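In the form predicted alone, a lone chain appears below as structure tokens.
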Amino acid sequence: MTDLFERAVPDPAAYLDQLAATDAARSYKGVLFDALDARPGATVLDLGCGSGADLAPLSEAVGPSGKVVGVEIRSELAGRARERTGAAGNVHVVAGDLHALPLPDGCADLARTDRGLQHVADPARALAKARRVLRPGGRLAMGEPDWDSLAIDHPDLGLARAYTRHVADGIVRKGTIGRQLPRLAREAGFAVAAVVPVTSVFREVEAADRVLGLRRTTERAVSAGRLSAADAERWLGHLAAEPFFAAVTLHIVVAELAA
């Protein structure tokens, strides 16, 4: 039964594209898109644009009089983003680190991050850089998970908690960034206009596996000493064979600068 879990580590661009197509991603991305409120003529920054899955809808929102700039540090992902947006004259993808944005001061009306700050070394510094490139009255919309909220049903609550702890502390660089965003945004000089939690619920193990990589993550937990090999097989065996339930919460935070 445990053969139903994905084993191979996916290509980063393919994984991001696969994730963007899931119901869970479409749900929170819709909330994030509405919170950004991109309008014709605006200049929008997609900070950590990944493979560029969200650049096209941003391009449509700002129209030919607007501009969309995607910033991505990983060259293979930036290349994929350029390929998929090559026909859009108002979209530009640049290589750059969120800690040192290669953009002039006050160049944008709006900026967004979509699960990008969970991977950076210093989110506070990244937010300070985002503030620098926004104009007065600018808005930053962020969607970031709180992996401590990951709840997977299993008869052995200790195993479930050990798995969640490994994800939050051992897999994701900043596993609790979602809950920290309002504080960090205020410290960076923003006013926090809204915080909207979006909880994704998975009732099919295959759908959860496409997002969570259940076997791969479990194997890493064994290597890290958080689970024994026997516990790992018991954990995966139950997830594969029994009715499945998992949930995790992502926070949409809207931060604004004074006009």
Ligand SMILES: C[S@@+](CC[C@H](N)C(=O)[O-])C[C@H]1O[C@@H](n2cnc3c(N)ncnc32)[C@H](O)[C@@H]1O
Contents of the next structure:
Amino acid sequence: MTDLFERAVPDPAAYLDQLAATDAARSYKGVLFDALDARPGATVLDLGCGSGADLAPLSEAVGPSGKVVGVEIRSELAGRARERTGAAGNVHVVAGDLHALPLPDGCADLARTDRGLQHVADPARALAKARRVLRPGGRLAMGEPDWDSLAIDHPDLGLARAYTRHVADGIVRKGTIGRQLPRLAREAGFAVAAVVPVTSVFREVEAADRVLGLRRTTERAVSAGRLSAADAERWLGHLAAEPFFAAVTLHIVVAELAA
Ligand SMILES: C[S@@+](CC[C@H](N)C(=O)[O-])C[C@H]1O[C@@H](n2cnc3c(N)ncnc32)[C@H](O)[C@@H]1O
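Since the structure above is the form predicted alone, I would like to see how the form predicted together with the named molecule looks, so please show that one next.
Shown next: the complete complex, the earlier chain at its head.
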């Protein structure tokens, strides 16, 4: 099997930092940032802030009279987020679960999730908690993928579908959260002001591999019985050959509370 693909499982903070620096992430993160519209003086929550890749621009946007609070369930990621924002007086990182936010009612003007809801056990509950901590008139901007939209070109379409089905159903806990968000946000009491799809297209296999972990995911598909070892060989063998094409859509959903 070709050696083009990443072998090691990257450490989670390094993976998130590496991913945030890709063209694909910069593109949707820009749309999400604009949708949040953080102004000086605002209090903003970054729900599932990971290693804190987005805390510095938020800190700059709200300025010294505003506040940014990152919430992250994994203590090593919360620690890394704290380390990198230590110098900014207006950023706080708390270890906490989106299902039980350790924050007072109505404490924030704005909140965001950036690929966090795809991992929670109960997105409806997390949205209810986000609603609780926002003030009336508050806004929640979410950027979450729909992994059912993942398309990877391979001459054997059945094989490509078996692989992408494995990603949507077997890798990500809530693989189709992107399309569900407008409904779930409405059910949680928000008005949905906008839905903006952002499609990332990868034409270089190395760029796709940094985001999708193609070898690791293929190996997991084999372990799960979704692909045979021979399928895996054919799959990765062809992906390594030019031309490469993959695309996936992430939805930016802007949800607002009545004033
Ligand atoms: C894909 S990462 C994205 C991190 C960050 N938003 C970014 O864009 O780099 C999703 C993050 O959500 C966190 N997360 C998952 N479930 C969570 C929960 N129940 N409560 C808080 N954070 C959670 C994960 O630990 C992870 O750091």
